[in-house]
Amino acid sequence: MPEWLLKDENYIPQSDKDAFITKSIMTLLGVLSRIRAQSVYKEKKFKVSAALKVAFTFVLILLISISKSIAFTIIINVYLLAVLSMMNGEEIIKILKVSIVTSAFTFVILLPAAFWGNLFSSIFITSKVFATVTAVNMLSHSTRWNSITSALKRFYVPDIFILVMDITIKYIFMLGEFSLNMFYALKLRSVGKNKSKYTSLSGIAGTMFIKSNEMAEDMYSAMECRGFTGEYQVINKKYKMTFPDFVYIIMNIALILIFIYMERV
Amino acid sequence: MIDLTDVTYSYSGNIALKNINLHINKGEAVSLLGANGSGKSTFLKLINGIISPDSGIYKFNNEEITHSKLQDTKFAKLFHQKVGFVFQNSDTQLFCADVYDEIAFGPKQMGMSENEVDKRVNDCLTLLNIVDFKHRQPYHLSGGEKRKVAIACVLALNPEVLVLDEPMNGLDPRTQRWLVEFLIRLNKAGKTLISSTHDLELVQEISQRAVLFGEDHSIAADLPTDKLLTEIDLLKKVNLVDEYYHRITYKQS
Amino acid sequence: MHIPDNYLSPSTCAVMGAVMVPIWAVSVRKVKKEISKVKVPLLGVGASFSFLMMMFNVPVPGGTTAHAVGGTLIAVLLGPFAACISVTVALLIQALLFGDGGILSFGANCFNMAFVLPFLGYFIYKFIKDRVNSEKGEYLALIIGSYIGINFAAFCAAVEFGIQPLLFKNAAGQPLYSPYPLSVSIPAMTLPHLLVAGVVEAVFTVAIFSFIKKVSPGTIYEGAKKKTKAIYGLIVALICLTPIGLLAAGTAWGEWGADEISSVETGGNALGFVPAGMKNGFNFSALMSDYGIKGLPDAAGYILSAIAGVVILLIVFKIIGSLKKNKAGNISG
């Protein structure tokens, strides 16, 4: 045993600007918890088919984007908030957080334009951004991701592409957890001033890449063992329209009619 | 040295630690036992300040460790120097391009002179018997070698407490044997050791005291290791062992 | 550099999406040829790497942090065509599932970050590397490639923003989408990238590349052994410029001249939007005044406001309710 190991270290640390570690940890935790939340989704009583949700969310976003009428944008915002109010409190917080942050960011970006006299555009675009972000996040929070990806098949997205997306989500989780632990390790060992932060960070990213290569090789072998030949079929259950689907379609057609009415002028 | 009073922690609604009361003295060697998912890993994260309790008090050297205190970088850095953590998966712990840099990472930050850093790294290399790997890339070492490098890079900080998450996992019997001897030496040298493990055969060699986590995420027993290992009904109750367990103990005694 | 929805007009988005279709088609065919059909799903792993790279916070001198995109790096590691697909999938997952980045502007985002950035970065890298046969030359090539790649991608985004006010206005002459003309959007987008983000991207790219090269050189993509012909680079540059030229033709470049810049410089009365806008009563106080909303019959306006009020209250109560339930929610866990 070397001598220094036998006595307690008498050490006074210097401070260091290493916020990038904590921030990366927070971002990764956010991503991971978002994916983890997928596994505990309860079956909702009022369940609309994912394909319909994806299709009408897209239509809605398109209408918002085309609209020249601020009244229509406000109607859509109220409609979205009304639907949002039926979700549970935690989901509401998560969705609104993103919508508010994004639209506040947009408003700040557009603030100079407002001072130049484009107050209208600034408010108009901000409210459109709020609606769009809310709509997308409501879709992603209220629907299982694998049903969103397999719903894409109904829009003629190739099966192999859907497989790639599903694999990506899974590996974002696995590699994300791996790199999260590396950031923890970096944090625990950053006991003073780190003079080469880029070296540490690129060590993490580089290790993640090498690890991802290794995982891909393993996955390839495993798939081959299970007889994968490059063909993949997403199986969608036969579609039967349910009562909630019907209500959902009516609501969205009503919105489209309102759009046509409002944009007529 | 380590004091937990009524500590509770939960991950987004799921309880992971429930009413933990534990006191660990300087120089002790403690093992944590428990089935998968009983909260051992969460407990180790908490001891290391990666997470902080939802309720209850965690004191280290008579100072309370809280989330807001750990936001203060100077405080956090000093705390992390005193408590070292060896991760279960050594891959996640090693991010430098060669073994020397890996071990020098900590000492370099502590403002030591070039010579001191060099001495420390070489001492660690010798201590862990990895001098030959000095200039190899950690990523391509074998599992056992990686574990040694991971331990070396934590030891280089000269922590007062060494926390190890499943240190025997994935090692061949010879390396396990070596690690047991090494941990005993470290403990004799005055280091406090806290390790989680599933290995009931080695647990009595590396620790005098064993803490058993129940499936309800609270502490089911806190006894001298030899004593705990004879409480077979208790071990069965927390689902750590099944009815075949007695054969192993029988064989050992 | 993620463009959210509603900054670009739907028609611009459609054009950008249409431009991407043949690029995706070519990339898929190239990748299938290079790595065999059976290995195509492995691109998912590349996509997840690309996704996570964008999650890393990179330290910037001064103590704050920035994000790197890593487009050139991924192109150098996986090859440009695989990089195009990987970044596309990463962007799609961000937009569709994480609600980050636009749905309609997906095509434009892919154009900037999955096409311009990796291809331009890669070809500049390859072009220089093939001519300078040394390790230093390789790193230099990587620095120049990633720096130019990200800056040109930012420039493309700026052009996409900048042509909006010229192309899309309402009857009152108010811009419907991004209100900033090229004279504002280009410096606003490119300066931060030239000075900070570009440097971060270049340093980060080189650091990761050299780590991987040191630790596991076998994992890096081996492009065609023969030298890329200079003409290749030129063609790529032209491909990059064509759609932008198409979009800009006749409208943007012609008008982006002295008069516009001067109108910005005059400050308050810039672009002549003020009088028109004010005359038509488009100011905030009018939008919701008297609980009526412009463009709606009075009664409908009342009802809409009432619904909004009730719904907002409901949401507030639910938030308070769930906050109480798990107070002290620990963020670090």
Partner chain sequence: MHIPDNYLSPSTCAVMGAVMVPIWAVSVRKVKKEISKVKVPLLGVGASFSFLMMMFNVPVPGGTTAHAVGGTLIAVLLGPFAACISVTVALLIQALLFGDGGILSFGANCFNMAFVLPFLGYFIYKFIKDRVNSEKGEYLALIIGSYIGINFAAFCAAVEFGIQPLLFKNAAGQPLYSPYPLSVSIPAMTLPHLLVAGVVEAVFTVAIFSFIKKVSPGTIYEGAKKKTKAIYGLIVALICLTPIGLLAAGTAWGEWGADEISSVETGGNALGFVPAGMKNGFNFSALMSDYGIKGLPDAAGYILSAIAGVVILLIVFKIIGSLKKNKAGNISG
Contents of the next structure:
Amino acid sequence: MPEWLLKDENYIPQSDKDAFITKSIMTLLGVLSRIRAQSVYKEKKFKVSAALKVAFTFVLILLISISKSIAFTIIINVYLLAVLSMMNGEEIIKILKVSIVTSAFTFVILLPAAFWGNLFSSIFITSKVFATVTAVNMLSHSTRWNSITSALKRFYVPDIFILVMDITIKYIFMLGEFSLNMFYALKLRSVGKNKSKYTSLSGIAGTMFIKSNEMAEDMYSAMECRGFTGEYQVINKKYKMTFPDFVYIIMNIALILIFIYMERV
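Shown: the form predicted in complex with its partner chain; wanted: the form predicted on its own:
Only one chain is given; partner chains and other molecules are left out.
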């Protein structure tokens, strides 16, 4: 019998670092979980109409942008934080993380202006960025995507804009799941010291491009077969104003009146 058949085959693979793959997987899981988080319980908790939320969020962002009063911006931030406090704890943390990071980045960019004597303007713009990002994130976390697209259609937003936004969100989710499975496969097959681990990322990117191209062609064929002409139709249902809707309208009208008063003072 050959000698090599009598030897023990206790293979011990060399240790390797896979922090990049793990971080990529965690990032993809975070993005996918945010998209999945658009669940039904938010509609039950926040009973305000999606059309009202979209409309007044746009108005609020417009008022913040054109406002010249820092007192009005402070009032808006207090109002947003008060509304934010009624949301889920996990959502509060996610929203504040994005808002604080974005505001900090804005302040860092404006540091040269602050050193040249424009500290007030730097703080003013940073507070505006914080309010704007918080308002948009609150709308995103409290309203389902299909409700937002329906509200945009009711406000006569062009169909091409709604189509691009709707398809982009769905493609991010589908391609995210596909790339997540590929990262899992790469991690499972990287046994021992894999020196070509980073070079395989180009293969993942190429496969993703081919897959997205195939999905685009399949989607176009499906839309063509089903007679989709690029127009979104909204079912007209009789909507009755609820008590939360009246409260939401009154609060936003009060903010508009405060804006008018602050700008005149």
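Think of the rigid core as the biggest set of C-alphas that the two forms share within 1.5 Å after superposition. Positions refer to the first chain, counted from 1. Remember, predicted model here, so these are calculated numbers, not experimental data.
When the rigid core is held fixed, the Cα atom of Asn181 travels 2 angstroms or more between these two forms.
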